[in-house]
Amino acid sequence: MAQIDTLPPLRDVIAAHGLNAKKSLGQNFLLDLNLTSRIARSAGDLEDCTVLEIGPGPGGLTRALLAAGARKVVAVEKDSRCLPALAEIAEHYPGRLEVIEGDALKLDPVALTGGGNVRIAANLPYNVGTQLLINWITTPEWPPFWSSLTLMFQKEVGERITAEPGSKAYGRLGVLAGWRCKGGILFDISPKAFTPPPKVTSAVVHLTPNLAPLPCDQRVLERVTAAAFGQRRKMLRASLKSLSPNAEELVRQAGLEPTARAEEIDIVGFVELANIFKDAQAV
């Protein structure tokens, strides 16, 4: 294991403090550097940056993010129990680490980072990650205040995140982030890194924002995908007669066949769907 600052190792902070893993929190702590320091790396050059981190446990990528030169870092953490072992990394590099207290769910992230060159990166707990997701990448204003998302799921979510038209893993999720992200999976963690170690395989995520999505209203775009997707095995015309009794044409409107199900469509099929409806007045 890389030693990348001279404080305690994760297993004894993790014994010192009795930060035993809780299920309730979606906790799993990673504890090897080297992994923790190839996230930090993958987020790109962090010396001129904010670093948001949401939930970070023991500090494992905390501290990678802070080797790796990050400006400053600012970790939310909902577990008051990781709090003293976060003050020590605070105390380590003076005036780099931020770390409050809270739920990311109900904190605004622009207010907690000041704006600025932000950049997030996080092994999110599996209960809110992909929520999370979505918050950050249906903000109203775009583009957004990250220039970029490292983010840890379990590899099931990234396939979805990152999923194309025809596949099992597309659905809502693939058409949200397709449609304002670019980028992909950059690899695996096996479980035997975490403690607990999970029952499923993580992936790391990057993301960048594409600066010039089509044009659409990202709340009609997500009806109408939750619409279609909660129905995936009936075809257009059904799934989204819960949006209106004229479904049938709109998809017509659309240059659709309103025969095709939903995972049949592209980011640019689901983007002239939702502004047809919206043009109808049907969403």
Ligand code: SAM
The other form holds:
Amino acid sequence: MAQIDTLPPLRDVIAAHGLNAKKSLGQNFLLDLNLTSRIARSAGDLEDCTVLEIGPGPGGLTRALLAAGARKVVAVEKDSRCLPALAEIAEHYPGRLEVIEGDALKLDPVALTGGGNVRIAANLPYNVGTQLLINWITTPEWPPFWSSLTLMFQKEVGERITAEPGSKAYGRLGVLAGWRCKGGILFDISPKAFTPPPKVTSAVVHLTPNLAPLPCDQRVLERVTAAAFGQRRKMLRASLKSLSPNAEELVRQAGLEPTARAEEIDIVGFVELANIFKDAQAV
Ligand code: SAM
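Counterpart to the form predicted alone, namely the form predicted together with this ligand:
To see the whole picture, the full complex is given below, headed by that same chain.
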């Protein structure tokens, strides 16, 4: 692939700005611009949208998103050491990159992006990635402020997000994501592609909002799945007793077997359970 821009190679950027990776910030940098371009292309048509990127670091994915034509990238970075490197990218793409120094967990993504057509793309820091995803898929308003999520996680987390009932990876995250979103794992990325290499393989996950999820109170669904998967070896009649002494009867009313275990229940079943528990004011 030809060079994507005339900025210096990322290795030189890292050396020039002394960006030795910090484990505490989940810093595993992708320096191969072919790979970051592949991720940027997976995010869809960027020309009419604002891309929210969390954790740009030295800017590998940021550069790919801008080279792919993103109208605007809003990038939130916690590590102030990265800001001079990101300022060089902003200068190269006048008016198209806004860098915000801060903790993405504490900032309001809607206020940052100003609404409109927003896509989120990120090589997420492993220590906050799952929480950020949960925040984005549990917004009270649905459809949400974003039209797609293109995110890199540890592969094991990607598998939990996209897991089917009956599998070992199926749990709270899979139910929540499967209820509100469509999508899956696009491709894996070897540890060798990162500097420094992490211990595990990564995966790029692409999700779009399910525009008509089954009607359900999201907080109740979260409580029911938390109770059911919190004791996943137990039968539902036992694991849901923490929510109601009538758990067995309520599970039956939901059309499910009280002796079933959480991992056997599909998303429709969990929605039904949540609705029955809510009606019975058990949660
Ligand atoms: N996007 C770059 C890449 O692909 O090479 C860096 C990815 S690195 C896995 C994660 C980045 O997230 C780091 O730059 C780190 O400093 C940043 N980060 C960690 N915690 C953060 C937080 N709470 N809010 C914003 N950025 C964070």
